[in-house]
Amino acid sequence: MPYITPLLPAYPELFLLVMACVILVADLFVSDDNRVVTYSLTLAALAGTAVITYATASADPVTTFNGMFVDDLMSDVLKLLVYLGVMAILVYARAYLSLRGLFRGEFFVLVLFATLGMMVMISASHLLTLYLGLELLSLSLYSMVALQRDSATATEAAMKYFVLGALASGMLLYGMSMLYGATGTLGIAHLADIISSGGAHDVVLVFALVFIVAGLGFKLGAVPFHMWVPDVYHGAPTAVTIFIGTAPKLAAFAFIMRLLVQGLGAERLVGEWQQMLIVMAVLSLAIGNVTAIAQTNLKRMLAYSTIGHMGFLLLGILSGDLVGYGAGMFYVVVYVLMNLGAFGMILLLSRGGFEAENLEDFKGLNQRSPWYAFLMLLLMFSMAGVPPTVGFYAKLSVLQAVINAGYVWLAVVAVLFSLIGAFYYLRLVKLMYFDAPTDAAPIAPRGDVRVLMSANGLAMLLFGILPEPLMSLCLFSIQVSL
C-alpha cells in the first residue's frame, strides 16, 4: 500500500501560503514601473495552485490536521473554480487598477489571502477550521474594500462592511458556541453523530441554528442581512467589487454544505433550517428583485440582483436533497459566471477619471462596439433566465428540485418575481440597442481582456447550448463528497 504524506491535502493551501509570503517580501524590491512582476507571480501562484489541487485531487474524501480539513471532489471542484475566478478578476482589472493607483503589491497580497481564506472554508471539516478561513477572508475583503484612501465613499463602505461583519461573525460564533455547548464537540463528523443518535438538547440546537442562519444570512446578503451588499458594491472600486461579487459566493455555499448539510442535516433539524430558509429565500427575491427597478447606477442594480440570486439558490439547498444541493451548486457556479461578465464590462467601458457605473453610460453601445453590446447582451439575458443562455437552465434546475420537494408555491412565487426582475435587465439591453451613445470615446481593451470578455460572454450561450456536462460534475461532486 502507497505511504500517503499526511499533509498531502492540504498542499494546494501551504503551497498557496508560502506563494503569498514570497510575493509579499519580493514587492518590496520591485519598483512601481515594474509591478507588473508583481502580477504576474500572483497569476503564477494561483496557476501552481490549480495544478496542485488537481494533482493531489481524490475521488474518495481525505481528511488531515486530525480530521480538521477535507480533501473530496466537491471542495476540488470549487477551488479550481475559486482560481479561475480570481484570474479572471485580475486580468479584467489590471488597467482599471493602474490607473487609479491601486496597481500595488498590497492588493495582490490581499487577493492571494482571501482566496486562502476561501480555499480553507471550502475544505473545512471542523467549526474552528470554518471560522478560520471566513475570518481569514473576511479581514482581506474589508482591507481591500478601503484600499482607496482617498475615496470617502469607499472608506464609507469599508466601515460599514467592518461593523456589520464584526456583528454577523460574532452571531455565527455564538450559534457554533451554543452547538459545542450542546454536542461537546467542534468536528462537523462528529456533530452529525451526536445529533442524529438525539445526545443534544432540541431548544438549544434550535437557538445555535438561528444565530449561524443569521451569520450564513449576511455572507451570502440574503434579506434581511443584506443592506451591506448595495453601499459596498457601489463605494468599493469596481476591482474589488467583482472580487466580493463572484469567487466568496463559491466558499459561502461550501461553508451551508459543510455547515447546514453535513453538520445540521439530521432528520430533526432539516424541517427547522428549511423553515428559516424559505423565509430568506422569498423576502430575497421580493426585496432584490423590487428595488433593483429603482437603480441608475449599474454596481447597485446588480448588487439587489445579486440579492435576488441569492435567494434562488437558497431554493436549491432548502429543498434538502441531493439532486437540490447540485442544482445549488450549478447556479451559484453560473451567478459566478455571469457576475464576472458583467462586472468585467464596467471596468472595461472605466477609463482614467470616469466610471463606467451608470445605466446612462451603456446607452448606444451597439453603435460604439457591436462586439461588447453582444456579450453584455448575452450576460444580461442570462441572468434574466432568457433560454437559450445558461441561465435558464439554472433556474429551472432549482425550480424542478423545489418542486419535487413539494414546495410548487414557492416555484411559482420565484417564478414571478424573476419575471419581475427581467424589466431591468432587459432595460439596459434597450439602453444598448435603441438609445444614442453619450460617449464617443473608443473602446480598445488589451488583448487578454478582449480573448477573455469574449470566452466569458460566449460561455453563456455554450453552457446554455450543452449544460449537461456542467450539471453533471457539480452533481457528481456533491454526491460523492456527502
Second form
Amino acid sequence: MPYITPLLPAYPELFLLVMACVILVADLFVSDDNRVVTYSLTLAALAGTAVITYATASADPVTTFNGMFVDDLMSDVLKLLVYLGVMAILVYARAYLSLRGLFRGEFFVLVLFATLGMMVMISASHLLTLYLGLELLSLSLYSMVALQRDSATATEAAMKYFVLGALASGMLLYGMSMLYGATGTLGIAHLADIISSGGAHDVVLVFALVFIVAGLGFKLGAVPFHMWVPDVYHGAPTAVTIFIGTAPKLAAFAFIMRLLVQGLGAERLVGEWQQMLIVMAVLSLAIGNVTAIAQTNLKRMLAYSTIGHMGFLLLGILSGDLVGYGAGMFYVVVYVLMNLGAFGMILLLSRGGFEAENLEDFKGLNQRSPWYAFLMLLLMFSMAGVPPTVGFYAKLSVLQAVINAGYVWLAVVAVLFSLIGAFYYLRLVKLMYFDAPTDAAPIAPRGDVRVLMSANGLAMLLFGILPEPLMSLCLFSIQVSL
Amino acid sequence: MLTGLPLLTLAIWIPIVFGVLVLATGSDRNAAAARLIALIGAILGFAVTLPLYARFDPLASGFQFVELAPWIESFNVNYHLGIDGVSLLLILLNSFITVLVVVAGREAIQSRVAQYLSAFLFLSGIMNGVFSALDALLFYVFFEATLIPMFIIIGVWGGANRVYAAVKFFLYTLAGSLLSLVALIYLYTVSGGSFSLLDYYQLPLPLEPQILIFLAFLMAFAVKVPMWPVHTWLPDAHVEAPTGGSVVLAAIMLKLGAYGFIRLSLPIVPDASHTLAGFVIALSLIAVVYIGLVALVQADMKKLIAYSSISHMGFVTLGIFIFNSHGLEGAVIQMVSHGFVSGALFLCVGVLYDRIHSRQIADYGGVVNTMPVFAALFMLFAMANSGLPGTSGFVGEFMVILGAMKHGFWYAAAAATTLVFGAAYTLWMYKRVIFGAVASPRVAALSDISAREFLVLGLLAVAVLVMGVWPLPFAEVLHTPVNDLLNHVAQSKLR
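I've shown you the form predicted on its own. Could you give me the structure of the form predicted in complex with its partner chain?
Entire complex below, previous chain first.
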C-alpha cells in the first residue's frame, strides 16, 4: 500500500482529526443529560492518539508530505505532554463546566481541534504547516474564550484576544513572506541551507526576523507584546484559562525551535535574534514579576507570573546551544505542570455561582483542607523556584545555560526578579496557612479530580527529589532532533 | 553490625520519614499519637548520630563516612555525603536539640500539633543534610529547603506580628542564597562541569571572580548568621516564633551561615577571603560591640536573647576570619556552646511565657520566690551566656579572644568588651526577672517547673557544664580539620 506508509508520521494527527469529526457528529445524538458520553469519547480519542504517538515514536526524524511535516523525538515528547495536559484539563474542568452550562459538545470539539493545531505546529517543518497549525490553534482558542456568551468579561476578552492575535498572526505571516522573498523557499531545512550558504540578503532577513520575533512575542505573551495576557486569562472562563495557560506553551516552544533555531539558526542570524530575545526576556521578567505583586485576582496574578516565566524560557533559548534548548524545554514542561496544578486548584475550589479566583478565596485553606493547602504550597514554592521542588531545577538548568553562554549578568538579573516573584507566591502561601478562613463551604471534589490533583502536586516534590529522568529526556530529545 | 549502615543518610532521612508519618496522623484528635511518633523519630535520629562520634577518627584528614551515588547525571550532581570534625559536632548538636524541642513543645502547642512536630523533624533532617553535603548543589538544595518549614513554623505558630517576620525571614535569606546559586553555577562552568566541593577546593581562580564569588557567598551566609547590617530579620523572627522555633533558629539555623563560611567561602576562594577578611572582621566587631549595646536596652526577653545571639555569632565570624587555629577552633566551639546556651535561654523564656503569656521584662520580678529550681537553672544559663569560666560560653570566647590577640591587640580588646556587655545585659535581665519583690499576683501564683521541663533544661545544663569543664572531647575532633583548613587557606589559588 504505497499511499499509506509515507503518512505514518502523521497518523496521530489523522486519527485525532477523524475522531474530532466523529465526536462532532456523535454529539448531535447525545442529550444534555448524557453529555458525559462526549466527554468520555474525547478522553478516549486523546488516549488513542497518545498510544499511536507512542507506538510510532522513534529517535530518528522522519518526514512526510514532501518534507512539510516531521516526526522526531522532540515532537513525540511534546505531543505526549500535550495530550496529558489536555486530558488533565478535561478532568479538572468537568465540574466547573457542567455547573456553568458549558459542558457541551462545542467545547470538546474545540478542544480537540486546538489540540490538533498544536500537534501540527509541533511537527511542522515548513512555514505553511507551521502557520496552518498556529491558526487552527488560535481560532479554536478565540472561540473557546467566547464560549460563555452571556458573560461580558469573557466576550471582551475574546475580542481583545482575537484582534491582537490576528495582528500577531499578520506580522508573523508578513515576516514569513519576506523570508520567502529572500530565499525562495518555505521549507525550514531548505531555508536554513540557503541562509547559511550566504544566499540571501541580510537586510531582508533581519527585517523578516523582526516581524517573526514580534509575532512570536505576541503568541508567547512576552513583554512588550503581553498586553492581551492578563485580560484574556482573567476574562475567560477558568476552564478555558487553564487551557490557554498550559498546553499551547509547549506548542509555542516547538514553534520557536522550528522557526528560530532550525530555520534561522545560521551563525549570522543567531546574534541578531539573541539580542532581541535578551531585551524581551529581561522586560518580561521585570514587568511580569513586579506587576504580579499588585494583583488581587489570582488568575491575573498567574497571568503576570506566566509573563515572567516566559522571560525565563526565553533566557534558556537565547543561550543558543543544545544545552540551552534542552533547559528551555525542561522549563516549559515544568511550567506546564505547575500551571496545570495551580489553575486546577482554582477549578477545584470553585463551585456553582462562585469563582475561587481571588486571592482572598484561598484564606485559611490549611484549616479547611490541609491536603489541598499542602499541594498548593508545593505548587507555589515550585513556581517560586525553591528547592526541593522541581521549579528549582527548571530555573537551575536555565541559569546554567545562560552562564555557560557567558551572560552572568543576565543570570543575576533573572535571580533578582525571581526573588521579587517569590514574594507573591509566598503571599498565597501566607493566606492559606497564616490566615483564618472566611469561607466554610466543604471541599469535596470528585474522586478522579482528587487523585489527579494529588498526583499533580506531588509531582512537584517527586521530580524535585529525582529530577534526572525528566531532565535528561528533554535534553536527549533536543539533541537527537535538532 | 553498624559498620555497613549509611549513617549519614539515616541521620538525614530518619527524621524526614518520621516527619511524614507524623503528618499522616492528621488532625488534632490524634495529637497524642503524633507526639509519640515524633518523639520516637527524634530519639532515633539522635541515636544514629552517636555512632558517628564513636567511630570518628579525630586524627584522619579529609572527610569520613563518605557516601557517593549519582543523583542528577545531566548536571553531574552526586549524592555525596561526608563529614569532618566541624560537621560532626553540628550534626550531633542538631539531632540533640531536635529531641529537646519535640519534648518541650508538648504543652505550649495545642493547635495543629502534627504539622508543628513534622515541620521540626523535616527541618532536623534537612539541616543534617546541609552539614554533611559535599556536593555544592546538594548543599544548596538542603540549605534552601530549610526555608519552607521555618517559614511555616514562624508564620503559623508565631505571635502577633508573625506574618511580617516570616516573610522578612524568607525573602532576606532567599535574596542571599539566590546570588550564591549564581556563584555556584559559575563555578560549575569554570570547573568544567562539576558540582563537587572537593573539586572546587583545588580549582585555581583569578582574584576578580574570587572576590565576586566571595561576595555572593557572603550575601547568603551573612543573612543566615546573621551579621550586621543584615541581621534585622532575626529579632522579628525570634520574637514571633514559638519557643521551639526560636530554639531551633538560634541553636542550629544560625550555624548554617557560619558553617557555609567554613565549608565554602574559605576553601573555595581563599585569596578573596584574605583580601576581604578585614571587611568581615569589621562587621563582626560591629556586631559584637554595637549589637551588645542594643541588647542592653531591650524590654522584651526574647528580643534581648536574639540580640545577644547576633552578638555571639559576631564572635564566630570573627574567629573564622582571623585565620589562626585558636580563632577557628574557638569559633566552632562557640557555635556549639551557643547552640546549647541560646537554646536553653529561649526555653527558659518559654517556661515563663507559657505561664504568664508575657515576654516583657517589666511584667516579672521576684520569680525566685515561686520558682526556685527554675531560677537556679536559669542562673546557670545566664552565666554561660555572659561567658563565665566553667561554663561552655567561656571556652569559645576565650579561644577567639586569644586568636584575636595574635591577630592584633585592638581586635582582641574590642572583642573582649563582650565579656562586659554580655554580662551586663544578661545579668541585668536576670536580676529584673528573677530577683526583687514579687511583681504581681500572677507571679505570686507561679508554679515551679514540671518534671518534663526539668528534664529538658537539666540535660542542657549538663551539656553546658561538661563542655565548660572538660572541652577536650569537643576540641579534639576539631584539631585536624581546623589545621587542614588553615593550611589550605594559606595557599594561594591565583595561578
